[in-house]
Structures are given as C-alpha cells and as structure tokens.
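Read the single chain below, which is given as structure tokens and is the form predicted alone.
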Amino acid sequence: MPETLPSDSVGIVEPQTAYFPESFTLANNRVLPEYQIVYETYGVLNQAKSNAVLICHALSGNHHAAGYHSMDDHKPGWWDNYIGPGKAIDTNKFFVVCPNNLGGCDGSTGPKSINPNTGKAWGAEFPSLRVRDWVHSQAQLADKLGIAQWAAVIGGSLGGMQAMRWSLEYPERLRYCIVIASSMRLTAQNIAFNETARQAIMSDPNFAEGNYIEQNVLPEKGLSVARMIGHITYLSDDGMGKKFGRDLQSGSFALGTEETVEFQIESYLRYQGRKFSASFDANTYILMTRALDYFDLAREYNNDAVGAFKKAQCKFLVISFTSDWRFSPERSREIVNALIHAERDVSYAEIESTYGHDAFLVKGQDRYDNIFRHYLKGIET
C-alpha cells in the first residue's frame, strides 16, 4: 500500500450489506427464506438518480472492485485499474455499484452461511444458481437503493453474461450493456475445463461431500489445483512464454546433480493456488463454475439469439481480446451479429493484446482503456 493514496483511487472504501428479509425464489423453484448482499459502492448518486453504474463481478471477483479497505491493504480492489477519478468508469460522473453474487463467499448469503432453517452452514445444501438468480437479486438491491434504471450494467467473462441477462430480464432499467470477453453460452471445452476443476476439488478428502466446515477442515489441495487449472486457461500461451519461459526457480541441469528442477512458471502456479485455497470457498468455486456451465442466453428464446436480443432496449458495447481463448473473439462476435440481426444498437472492438482472457483486468493497454473510457464519456447522466 502507498503512503498516500493515488489521487485517481477512490479511496478508502468500506462495504456495506443490504438485508432482505424475504423469501426468495430462485430459478430451480427452491427458496432461500431470507438473504442479505454485501456491496460497495463509488462516487455520488445524483439527484435523478440517473448516473448509477452496475459492476457485474466474473468467477473469482467480488464486491472489492476498487480502492483500499485499510491504509494497511497491499492491494486494491480487483478493477481499480478502471474504476475511480478520472478513469475509464469515471467516478467524477458515475455512481458505480458492485456486489458480491449471491452464493458467493464475502459476506453475501451462500455455502458459508447459516441456514436459518437449520442453523448450520449451508454447506453442499446450499441451492444451485443461474445467471437469471444473481440478475434478480441486483434488481431488488437497486430498488432498495432507489435506483430504477441503470445507467450501464458493466461485466467481463461471467459478468458479461450477467449484463447480457439483464437486457433480456429488465430491459426498461438499463440504458447501456458492456460485455467484455464473454459469451451467449460455453463451449464444449469451458465446461471441460470446469468440470475437471470440481472433480480436483471434489476428489480432496477433506472435501466430506461439501460438508468441510461442519468437520473443520478444508479441501485446500483440490482447491489449490482447480485453481491452477483455471489460472492456466486465463493466461495466454505468449504471455505465459514471455513473463516466464522456460526459466527456473530452482535447480539444475548439470549432469550428476540430484537436484529437484523447478520452473518458474511452476512455483507462480502453486504459489496462485495456496493463495486461492486460503480465501475462497470450494462449494461457492463448484456453485459458480455449474452456473457458468448452465448459462446461454437462448435457450428459453427457442435457441434464437436474434429472438432474444429483440427483447432488448439498450444499447451495447462489446469488447473481446486477441490471445483470449478461454472466451474467444469469435464467440463475442457472435454476440454482435445477433444484435446487428436484432437491429439493436452495437458497437464492437477486438483489441491486441497477449494476456489472454485477463486481458479485461489489466492495464497499460491503451486501445482497450480508450476505447472503454471514450464509450462511457458518451453516457449522459
């Protein structure tokens, strides 16, 4: 943490809960009898209420989209590269909102808390999610704010999906969509990839069938490994190649030594996956990736984007990366024909980049921050 906060930070921020004590129904028909949302929030509401911008968090992400909590933090929220003063989501004109999903593992009702029903946690008998749930639930926290139409809904690989959701499910309370690096649904090999990251967390011992916190232990080593495997698919092969190559940690080749070879790249995975373990949960990582899996955007629209897309009223910008082949360019163009044939308003850009479907976190990547910032100056409040 600096000694002085940048001056395009939003600062210090602190996160608030919003408790909602009724019954919730969620797609699959089971209800949550009571639920609460942990959210921050960033800038001023105007007067109209007119400016309010919704952050729509991916996979990992959660309401700590920005700033610091403490003077003592070493790092700030999870998109501070784009969020604050003067940013591409300038918190001078916007008043931006971010939750943490429903399900999630940072304060809002998920696996981890208790279920009132049986005053244990939730554990593995916590519901299982759709896009439509967490969709629903921003709505109801906007009311309880006050906010009736969005300015922008805004999101990157999952969030994107949820933004997209949005048009479909409120169309009258959002004016503009972003969609970055995401999808109208997974392919084949995403789900691939998730299902062999369930099975490493599931196959822990320490798993109990879902049940680790009611046994105190936690499943570390299979969380650890799905998170390897899913940090592997966000990094680009290029990038990977360049920030780490084939250079080692430790070791040696030398004929005759008895030394353990390690690679860089190797001790960087295991280091991201011991972090990960420490701070996530592995039932929330499992609800999650299933409701990624579940997600397309057409289904109830008899498998037709276009017939979907008409139901919309914003309008959108979408953004997709050159080395991001866990969410491809290809599939967010798909995304922009339907909304060409569904003669909605859409504006796209693929931006050059070599660090894969990270490529929407990071910054220093002047095509994509202007683009972004210029498309979100054009917003009136």
Contents of the next structure:
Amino acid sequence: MPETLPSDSVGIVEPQTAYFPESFTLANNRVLPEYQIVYETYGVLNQAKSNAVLICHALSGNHHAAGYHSMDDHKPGWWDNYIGPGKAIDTNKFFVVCPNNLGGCDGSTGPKSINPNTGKAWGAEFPSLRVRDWVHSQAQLADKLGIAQWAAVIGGSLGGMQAMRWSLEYPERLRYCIVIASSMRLTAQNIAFNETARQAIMSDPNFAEGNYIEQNVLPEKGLSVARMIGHITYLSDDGMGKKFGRDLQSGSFALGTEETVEFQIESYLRYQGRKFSASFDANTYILMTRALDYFDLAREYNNDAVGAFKKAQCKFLVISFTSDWRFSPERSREIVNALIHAERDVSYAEIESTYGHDAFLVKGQDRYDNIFRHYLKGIET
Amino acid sequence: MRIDHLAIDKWIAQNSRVLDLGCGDGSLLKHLSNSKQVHAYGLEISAEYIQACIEKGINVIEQDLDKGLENFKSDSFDTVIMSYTLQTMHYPDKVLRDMLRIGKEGIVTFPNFGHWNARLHLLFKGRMPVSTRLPYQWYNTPNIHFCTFRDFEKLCNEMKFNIVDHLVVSENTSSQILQKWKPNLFGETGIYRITRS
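Let's see the other form, the form predicted together with the partner chain, since the form predicted alone is already up.
All chains and molecules follow, beginning with the one already shown.
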C-alpha cells in the first residue's frame, strides 16, 4: 500500500462501464442479447481523438492496468511498470484505454454474469469465444468513446494476438501495432499445458460441471493447481533458480530428524495458486485458455501468414524475450518474417532476460523499456 | 555523411525494396528513405545500434547474420546492401551467396586490407594493422575476415558473380589521387555492385 502515490503513477483510478444493449453475434454464431465492458482510461483524449492507445490484456489480466483503486491497494494495476506519466506508455502523451475482455470475471459480461434468458448465472453455458470476439467488442467500445482510429494497439501474450487480429479485422483503425511475447498460433506443447490446467479445474468435484456458482461452491483447489501449472511455464528455469534455488521455507534435512521439509518454491506456488483461485473465475479461465488454443492468425487466409498480413496497414513492433519458452523468440520471428514478406513496416528486438514469459510485465529491464519507450515516442498523435 | 554511403545512394532505385545486412545505427537507410523513398529493413545484432534505428524510425530486425538468412525468400528484395560488414562475418562467402539469392543486386563495401598503410604496418612494425577507421587490436576486433580488392574480385569470379560496377573511395586527398593509379594499394574502401551471372 503506498503512503503517497509515486509521481510517475496515474494515481487513483476508477473503472467505468460501457453497456451495449444491442445483440452481439459471436464468431461461433451464438448471440449475446446484450453485454457490458468494464474498462479504465488514463491520460486525456486530445481534441482530434488521435492519441488513444488500446491495451489488450493477457490470460489472467483485466481492465486495471495502471494506478490504484484506493490508497489501501497493496499493488498497482498489472502493467503499471510501463503505463504512467513519463513511462514507456506515457500518459502525458497518450489516452490509454484498457478494457476487461468479454468472458472475463472482473465486471465485463462473462460466465459469472446473469444470463437474461434464464435469470441464472451463465456458468459453463457461456458461449465459447474467439480472439476476434474481443476485438469486435473492443471496436464497439472505441465507437462509444468516439475513437475512430487508435494511435496504437498494444498487447503481450494473448494480448498480442488481439493486437495482431486488430490489424487484420480493422486495418484502417490503428496506426501502430505492438506485439510482445506473442505468437500467431500456439504450439502443441502450449495447448498441452492449457489442457492440463483445464483438466485440473474440471477434476475438482466443486467444479460441478461449471455450475459451481449455482451450487454455491468454488473449485478453488482445481483452479489453484491450474494456476500453479501456468505459473511454472511463465517463469524460466534460470529465473526460478535465481529467485528460489533450493532454499527451504521450513523443516530441515538434518540427520536424525523427521521434520517435514517445504521448499520455498512450493510455498510460493501454493500461495500464488490460492491467491488466484480466490479472485479468478474457473469458467473464465477455461474460456480464455480455449480462445488462446483456437487462435490461428492465418487460418482463414489459407494458412498463409504473409497473405494475411498484406491486409494490415499499420506499422509493427515485435518484441520477445530470450528465456520465454512458452512464447519463444522463434514464434516472434515467425511473425516478423511474415510481416517482412508482406512488405509491412516492422521492427523486432529480442530482449535478453531471465524472467521467462512474464518478462513483459517485469520492471527494471532497461533495454525493453528503452525500445518500448522510444518506439512510442516516435508515434505522432 | 560517410563517403561510401554517398556512392551507394547512386545505385539505389527510387521506391525499391532494400535490405541492409548489418545496418549499424541506420543512417544509410535513413538517408535512402529520404532520398529514394525506399522500403527498407536493416538487420542488426548490436543492442545500441538497434536502439539507434528505433529512434530514427528505421525498420530494424534483430538477427545474427552468422546464423544464416534462410528466413528471407529468394528474390524478395531489389537490393541487398552490406556496408562494412563483410569482414565481420564467419563465412563471408555464404553471406554473399545468400545476399544474391535474396536480392536481385548486391552492394558490398569493405575496407581494403591491401592498402599501403596496412601493408607498411605489417611490414615494418611486424604487427597487425590498426588505423583510425579500424581501431581494434587483433584479439578484440570484430573484423575477422579481411581481404584486399583483388581477393574480393577473385572470390566473385569463383562464385560466378558479375561485378556490374565498382568504386574505390578514400577519405584523404592524396589517396584519392593515387587510388586511380593503383587502387589495390591506395584505395581505402571498395564498393562493389554485384549480380548473379
């Protein structure tokens, strides 16, 4: 909890809600009769409405990307390290919009919301979503805010997939696309991790086939294990070794004792799992990981990523991190190669880091910060 | 403006697609995008140079040329440039072959190791040449494959490349006069325009 707010913080922020009363047809042809999107904004929209930046969140993110909700908050928003006055995404220059994605569990319409047709929580009945559904709903939000064209659409991981999809679905509605630690489609190994996480949730008796809210229980254990699996893959072997090594949280290996030994990494992962399962919705987790698995940028372009990107009109910045094995630099290079052969403007940097996939969130990485900062500085508003 | 950059400019067509292997701080591409409106990408491995390119608004791709250029399709560029980079490559011949696979035309500039200064340095001091343009010691230099103009021309011949045009440039005036007489002895930098035969 901050005693006083740091000078480079966007300060105390308040989420807003945009309500869309018209029906919304999803990629799978199912229809949401109405929906709402919760979002936050930082900075000021200029008169020409040309300085707006859209932040697309990743799997477990939400609309709270920067600042604090109150002075009692323990932590600022999830990308506070890179959003704020004077930071890489400079709120003195840009009007930053970050929505909670449809299907989320932090206020936007999702499995926890009431299905107007039944009067009960959607639960497992909530329609499956594709990345494009998020992009289309974000476009409706942009319409509502009067933003005809984003200066930039920016996202890491699953957020990067949304940013790329934006460049194809609404090519004239963004000038720059920043894709960090992302991929044009997941590998089999990646889908395997997601499926293992889903199975952990579904095998929890409290999951109740997704109708746990109705039954007034929560699949906390399953969701917790799902998060632990995910968390391991977001860090690197090196990074984990540096942070925890084989240090013990409790117990001892002294001969002649029979104390239960607990490694720090065990206790850390359990803590992360517990914390996550208390705040996140299991159905949302399943839905988001499936959207990740289903995403394939070029599927509808005859699996030709070059052909797909020819549709884009914006300029691209692609960034990857050397120790990221979940969305490895190789995946980013595939994006870059497709962009080059599609004759799109693109720059690419591969940042040396031990933070694994999570690196895009971690502060204090000078090279990442500098590239991100200077690229955004060059964007005219 | 570097003297070799000025010369390269003349061989670049308006609105062409240009790939610069080892683009440094991006100043050549910046110049070419202003003078010829080229659509260009630079490949670079140094973090500082990549940063400099980003600041200039140049398309820069972090890539190690020594690991190959398989990611570039054949004939995908009009001109592929290698300015003062050839001598830093592990396999200069492989890069040259790739260069002319990717581009219809290649432009290569490199320092002449047959320059009298280098020859005298080795002859009299008995030590590897060090100059203001190439200030490194033998043990810390990124320049690992030096050649003379004659060496380069021989390689082009062996690889069946056409030398369409070539220039010899020097920064200092006396060299500029003498290089016309004996380029391999007095020319400082060679600029070659090459194509597949």
